[in-house]
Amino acid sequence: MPSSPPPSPSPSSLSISRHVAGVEYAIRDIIHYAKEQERKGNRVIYLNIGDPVLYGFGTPKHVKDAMVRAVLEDKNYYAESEGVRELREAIAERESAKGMHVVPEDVVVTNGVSEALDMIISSIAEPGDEVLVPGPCYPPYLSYARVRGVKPVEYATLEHEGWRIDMDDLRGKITGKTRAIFVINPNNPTGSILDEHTLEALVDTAVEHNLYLVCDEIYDRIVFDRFTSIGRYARDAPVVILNGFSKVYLMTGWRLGYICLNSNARSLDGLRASIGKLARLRLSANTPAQIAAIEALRGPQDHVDDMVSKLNARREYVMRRLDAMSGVNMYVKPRGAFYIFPRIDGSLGYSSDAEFVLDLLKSKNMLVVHGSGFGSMGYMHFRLVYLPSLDVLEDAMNRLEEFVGSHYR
């Protein structure tokens, strides 16, 4: 995706590190060609941003109404650098339910699953270091590894087997700089769940490679499908859970996430003391953002379903409108979060994912994001969000017909 030029240097610039240069974040950074459209008077459909509080789907109310008593009556200090205690101690009851023994001393709440992926890359990689990322996927892991000078090495998924992990792929892809493999489940951006024997398969290798297995599941109850943690395989294998509360529980611009590491795993004893080091670095977490995140476990759970439900109709409207359309209706039926991530055929004439996206936004002030950014095996695909209610996404889709047609050879 092309981008504004940078300043030329005068003589006086001060050095930037050469890490940063690797950094991006395809889906907010395309957002500036979609103001350029906006400033020219015209209404943007946005269905690049996968958060669902601008869609419509409110913090629930008891989760709100915890935040506000912990303001008023004062909770506004520092909290324990690892987080606060009873919000550990729920986060272990849910991940053990899951799957994967975990007691609140393995348990790090972060500023977003963001701060999560960092703390871990830091603590487990030196530059010049590689990780294992799935290919497509979510652009931090790219970026995170890069300024760390990292490398991050995609290994492939199988868009014709529902982007099943190619197995193969993957262990060729070790090398004696390997430092871990990441996993995100479900997908973003494809909305694939892996199934029971790629989830073993991913455990048995990593022990065999004594390799670091970090998975991050922030989409686990925002399910259509079967889903399975890969905590049930975990046994003592050297097992990470990232997970948030940013999705399920609608608490996105509230950035909190959270680390879980595997108990049984002594493996992850020099992993659990880098960890606690950094987030004593950054002092805490937000107090009151924790202290309502406890109430968000332990109290009423009906909007997941209510979520969940109306998800489901809007995919299913989605999947319904692209299969009409010649030229983007090869997609994968995506099984969870709430991504579709369809392949741009070459009869539209498009060299490039990031030419069709910024044509649709030019032609139809329609913003999805480019495929390439989420790694090169995004290539020729784009993802769009599905969090709208029916009648926006009825409008985006005749757009979009509108748009694919007039291309069509």
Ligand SMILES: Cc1ncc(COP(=O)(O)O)c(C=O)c1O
Second form
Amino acid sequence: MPSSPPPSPSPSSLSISRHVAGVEYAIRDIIHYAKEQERKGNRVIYLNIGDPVLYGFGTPKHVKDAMVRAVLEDKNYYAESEGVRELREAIAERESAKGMHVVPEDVVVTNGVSEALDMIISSIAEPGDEVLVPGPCYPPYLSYARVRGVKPVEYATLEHEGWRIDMDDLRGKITGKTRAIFVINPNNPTGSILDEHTLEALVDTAVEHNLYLVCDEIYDRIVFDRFTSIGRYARDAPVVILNGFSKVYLMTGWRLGYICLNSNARSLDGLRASIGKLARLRLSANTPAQIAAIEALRGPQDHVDDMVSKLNARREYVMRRLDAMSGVNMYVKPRGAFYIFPRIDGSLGYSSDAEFVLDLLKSKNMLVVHGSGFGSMGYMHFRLVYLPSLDVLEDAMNRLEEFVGSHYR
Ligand SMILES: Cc1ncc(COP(=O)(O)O)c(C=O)c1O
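What's the form predicted together with the named molecule like, now that we've got the form predicted on its own?
Now the complete complex, all chains and molecules, led by this one.
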């Protein structure tokens, strides 16, 4: 994808870090092209960003009320750097119930999983080190590593086996420079869920090679199938779970996430100290949002079932429509999150996924994300977000059908 035209630096611009110059975020970078279509008077259907709140899944009322109360009661100060105590207790309970032993002292509340990821990468790796990330993978895993001068190395996942992690490939990519294995479960962009055998193998591999095992479980309750947390297999291994309130609790704009360290793992003592330092350095996460998050964890949970059942209907609809189309009907049934990741068949005549996505946007005003934006292993795929209501999805799938119909040979 040609990167969105950057505001070209003026000749007098001072230098910037070459690490940052290389940062890309496909999911948002492509919006520029959609805006261009809108300037020409076209109505664009956006299926690129995984924000449920934008698509009518509102933040639950009791959580909003708690946020408003916190603000009105003047709880607008900096919180403790590691997070509000009561929230850390509720998080420790939530994650312990999923399987890993987590005490509140091993929870650090962050401004989103995004900040958590940055804290982890900057704590565990030096410039020149490597981290293993899933291929394909949520793009910030690649970018946060690069910003720190760390090399993200993609391990293969097997599409024809439901995007199962290829453990042989992963093990073969461990070198003397590898510091961590990153896992996203359920995965963005594929919607796959890891089986228990793989979870166990991941823990064994991390222990055998003295690596951190960092698992992003931000979609842990947005699942259409059985989900098991890595925590079930963590024992006393160096397992770190990243999670947050954006997706399951519909709080994307409030920016709240957390890091949980396995409380049984003495090998995480260095990381405990490092994360604490970084937390203090950036003062605290958003205080009223933390108070609302206590309500999110302890209050009614009805919105989760409601969201999952609506998403299930949308997922089924999109799959049914894709099944009837030529050239994009190869996909793995997503089992979690709200993304589908079809393959772009050679019969459509495209030489790259970016070209397909741009052409779809220009001719049908429909925006999806090119698969290679999720790393090299996403090549010749695209990610479609099935969060919108069924009538919007129907419009989108009609456009896609016309588009592929006119290209299929
Ligand atoms: C796998 C994954 N991790 C993290 C995030 C971002 O989380 P947050 O909003 O907590 O920064 C996303 C958002 O799409 C995601 O898909």
